[in-house]
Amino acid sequence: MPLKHLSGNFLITESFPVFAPMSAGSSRARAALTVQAAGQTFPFMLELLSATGSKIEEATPIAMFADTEEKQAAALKLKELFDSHGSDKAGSNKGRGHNYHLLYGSILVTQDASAVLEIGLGTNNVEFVSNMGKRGKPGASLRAFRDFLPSAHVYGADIDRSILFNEERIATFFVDQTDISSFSVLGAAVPDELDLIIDDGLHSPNANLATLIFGLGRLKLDGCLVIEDISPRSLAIWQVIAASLPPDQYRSQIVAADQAFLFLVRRLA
């Protein structure tokens, strides 16, 4: 049956069935389960990981990146290079912006990056849930990166068509977070290893899980993939995935900024 045909409770039921209860019951207390246990899953899931003996990331307080004055020149540039191209990564947009320039910053100084891909440019599209409103500016973020990396290629993915464009030394090409499947089209126009993804595209955990599981098989040694604009909410989902990285081969940090967490993954080997 259709899922518009169902009540309230079966459509719960039926719509999240990792979480719905294999066990007889009412309609209406089967969903209200349903709903617990999606709730309940990941910190229960932490608290295992914590009870048998698994390293629990803790919070760095963003401005902890930027401490020398090399990377604090670094991220001041950015700034200025955010803010001029009108984007809300370093606190442009009305107050509404971040302070992510300190992390980006201190990560391309020390990096000779020739190769970046950022999901998400920024739709002004409603109808899209990761529009950023008529205020924003498409691709905006990208131009700041390729004016501080002047011998790098930069490269965009959204899932808004009406709003990729190519430009000097920027391509950009359509991505579904939501559909795994679209990356492997991505991944054959960007390059095979690539020194920083970054996701600001959908924030909602399946879409930033679909970026992990293209980004990780792309960095290169030392490279850095970045989820931005983590709800508190979600934290506890991120602490489970950094417990869940092998430690020799990635080094992930949770990333306390101004109004929102970032999930940093480092390739070491």
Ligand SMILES: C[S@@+](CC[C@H](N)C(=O)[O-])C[C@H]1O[C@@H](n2cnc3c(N)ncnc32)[C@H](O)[C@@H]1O
Second form
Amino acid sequence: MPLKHLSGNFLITESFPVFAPMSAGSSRARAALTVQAAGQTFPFMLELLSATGSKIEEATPIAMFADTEEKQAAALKLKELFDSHGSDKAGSNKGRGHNYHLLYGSILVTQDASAVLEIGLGTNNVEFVSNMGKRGKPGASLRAFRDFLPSAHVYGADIDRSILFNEERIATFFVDQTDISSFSVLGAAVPDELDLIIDDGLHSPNANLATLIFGLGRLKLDGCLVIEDISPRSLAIWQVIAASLPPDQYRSQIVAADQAFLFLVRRLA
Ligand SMILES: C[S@@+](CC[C@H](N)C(=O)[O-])C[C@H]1O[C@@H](n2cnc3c(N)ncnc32)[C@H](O)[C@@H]1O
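Now show me the form predicted in complex with the named molecule; what you just gave was the form predicted alone.
Every chain and every other molecule in the complex is listed next, the one we just looked at coming first.
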């Protein structure tokens, strides 16, 4: 039966078949167990990985990345650019911003990156989830990266087609992170190898995974992929993912920032 015709307990068990018990019982009890399974599955996976000897990533404070004067200077310059262009990556946005410049300053310290891709332009259309409010400035962080990196081309992608734009060394494209096939059009438009890929889009685990599936194979050697704005409540998912990536090919880290966590992957081989 189509989901739209279901309600209450049946809607829960049919919407989340992965977690529904394959057992007889009242619809109420089965729905409650389905919700419980959704909540327990990743924490239990993490326990299993730990019990079987996998290394479980603990969070690294973001300030530890800016560990040289050069990196601190780069972070400060990036902060000024994020703030002046209207991105919340470095603490603007009426104090509700982040301190992500400390991480990006360390990744981009040499300023020789040639290709950066960010999912999430910053729509000011409040109908879209993950919007930046009516006063948001779409493209703010793309412009900051463009101005910081003298020879880079900066690519952006977003679900809101009405904010896509092209200007000096910036090109943007449509993507819907919940539709993995939409990444193939994006993939054809951007270079095969990227120095940095950022996910600042929908901020839900399935959307993030779609970015990882697309992005890991597009990283240059030593290139980085960053998933922003991870809730402390989702951390187990990212610890499981960190433990699942092949350690000889990727170095994964969980980064603790002011108000959220980030997931950082560097391509090693
Ligand atoms: C927080 S804003 C990005 C802010 C911007 N990076 C900055 O720092 O200025 C998040 C963006 O993700 C976009 N978004 C929401 N859902 C999406 C999806 N399913 N696929 C792609 N982008 C999405 C929103 O339209 C919004 O523009």
